[in-house]
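In the form predicted on its own, a lone chain appears below as structure tokens.
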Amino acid sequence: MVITLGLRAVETIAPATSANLGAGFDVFGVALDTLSDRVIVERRKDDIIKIEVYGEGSSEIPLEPEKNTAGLVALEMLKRAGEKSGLSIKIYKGIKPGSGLGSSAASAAATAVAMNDLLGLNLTPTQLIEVAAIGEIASAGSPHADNVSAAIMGGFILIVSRDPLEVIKMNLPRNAEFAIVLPEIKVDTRIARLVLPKQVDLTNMVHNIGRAATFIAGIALNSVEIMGKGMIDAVIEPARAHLIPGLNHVKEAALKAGAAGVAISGAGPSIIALVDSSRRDVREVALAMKDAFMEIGIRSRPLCARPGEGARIIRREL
């Protein structure tokens, strides 16, 4: 049937996220305060889902619900309301497709938070990410929630464990501050991940195990500096490193600046520095991978985050 009571239309805003932050591959993730995509869904008299995309990269994206991260995340919130409705669904690009910003997860949150107002199914915080990981099968192939935990929950998060979802939000000290570069190259999600090893060296599980360990107690210690020293990947990062031209080149330009800890952010091409704010100039680290990039003859964009608030609704209409 089709849906013609309660509210008419929600909008809703998500934030841009970075994944892994080095050795934390599909497990950790961090909301940024810098990018966001905005989206607005509205009920329709017919049954129709009609998707439109404007803004960065909005050219790119496919406009067929079941091959678009929103369509995907309303498809299958319809179906846990147990409800046929038609929808319009606007989606507006602040955050550049294939950036490795989380672009496909901010906007599967956003789409997952109004359309869990707009149906009124009052799901928890875990049910939604489980359904906004959902829309990312458009973008990467498979489902992770990494990006979109922290799209929804804001922070940083980790994840427990994928089956059953279980994930924890922690508070990173106030002086941890993110620069981020951000050039103009495009690496597929799809292949970032095809061209991951199917097996791992027993040395360099456990060299990411320690490092991930020791971000995790650099958060609990209350230290940057140890933080950033769990920034260093010996599995994910050297396996997609060709991705990215210049990439050793801008790490060092960071740690030169004074960052903390650097690495590739999410799938790729963004770079992410781990600054500690209160002995560093964040911009002057960004600046400084800029000019990195720009030695090697590629443009980029310099960004500063500190961490940022989950999916939010900013306007209803009955």
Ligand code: HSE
The other form holds:
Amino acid sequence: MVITLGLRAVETIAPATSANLGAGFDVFGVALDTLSDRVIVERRKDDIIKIEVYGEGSSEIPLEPEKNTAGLVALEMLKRAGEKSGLSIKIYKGIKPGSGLGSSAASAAATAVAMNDLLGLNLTPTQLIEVAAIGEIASAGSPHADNVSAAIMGGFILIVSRDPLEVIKMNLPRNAEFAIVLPEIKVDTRIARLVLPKQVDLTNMVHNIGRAATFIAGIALNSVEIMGKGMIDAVIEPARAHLIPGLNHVKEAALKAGAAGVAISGAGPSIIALVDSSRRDVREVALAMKDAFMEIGIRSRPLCARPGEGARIIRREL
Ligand code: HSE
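Condition change, the form predicted on its own to the form predicted in complex with ligand HSE:
And the full complex, kicking off with our chain again.
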């Protein structure tokens, strides 16, 4: 007789991500090789789902499964597996919540990958993204899929269609790197989505289609410079600008330091600049943005990143 032992615990890691990249609102996302969240999911003998959160901004994160990103993902995975198992979910936050760097998406992606393995569900990457997007409801109020797609698949992704979900992954030019600055300002993603216009002027729509297409053309032509031209957004960024004091000043500083393009990262407040690392020093751009924030009295953390790997398993226990 063969006895199959199920897994008892799985540990995963998922990267920070930057969404939109200018004109690609809710469509473009890139995984970053800098910050990450780590999640350990373990079966319990009872039927309780216990969530513990440690690290960056952990005190602000609700622990009730129905209000927690990882909790929502775990509940959905149990539903799909038809199981009632209790779980212990430990989340180690390396990405500050409300930073515009896909903090909740990383926890959601790491939990989806861990639960998929723990329950032996064998979900496809697209199915994992669908489940992880449900986790985004806890932080953004709506299940947008740009951050979670990049967090699951790694690299640069674009969302072709939301329903049914279809995602394309593209390799960026080797010299495409990112300078990021994370200011000490809090922007609630829910509010940053509420301030958006419900209707879009046709002129702005034409502008944004042109820019988003230019970004993809830059990738196809292996030109960071052309990608950078595609990072100008006429719709979402103007509506959010008031949430980030000094936004234009910092963007100007990035361009002056040699960035090919610059935009709010996700819903903000982080700002991300695309840099051709074969011609410019990525660190100089990050520091120029930090200095620009400091000039208006806002402290910030500069970061440099390359496109990174997606969520993955780092430990299994029987
Ligand atoms: N595309 C989303 C937004 C990303 O801009 O609201 C949120 O991180």
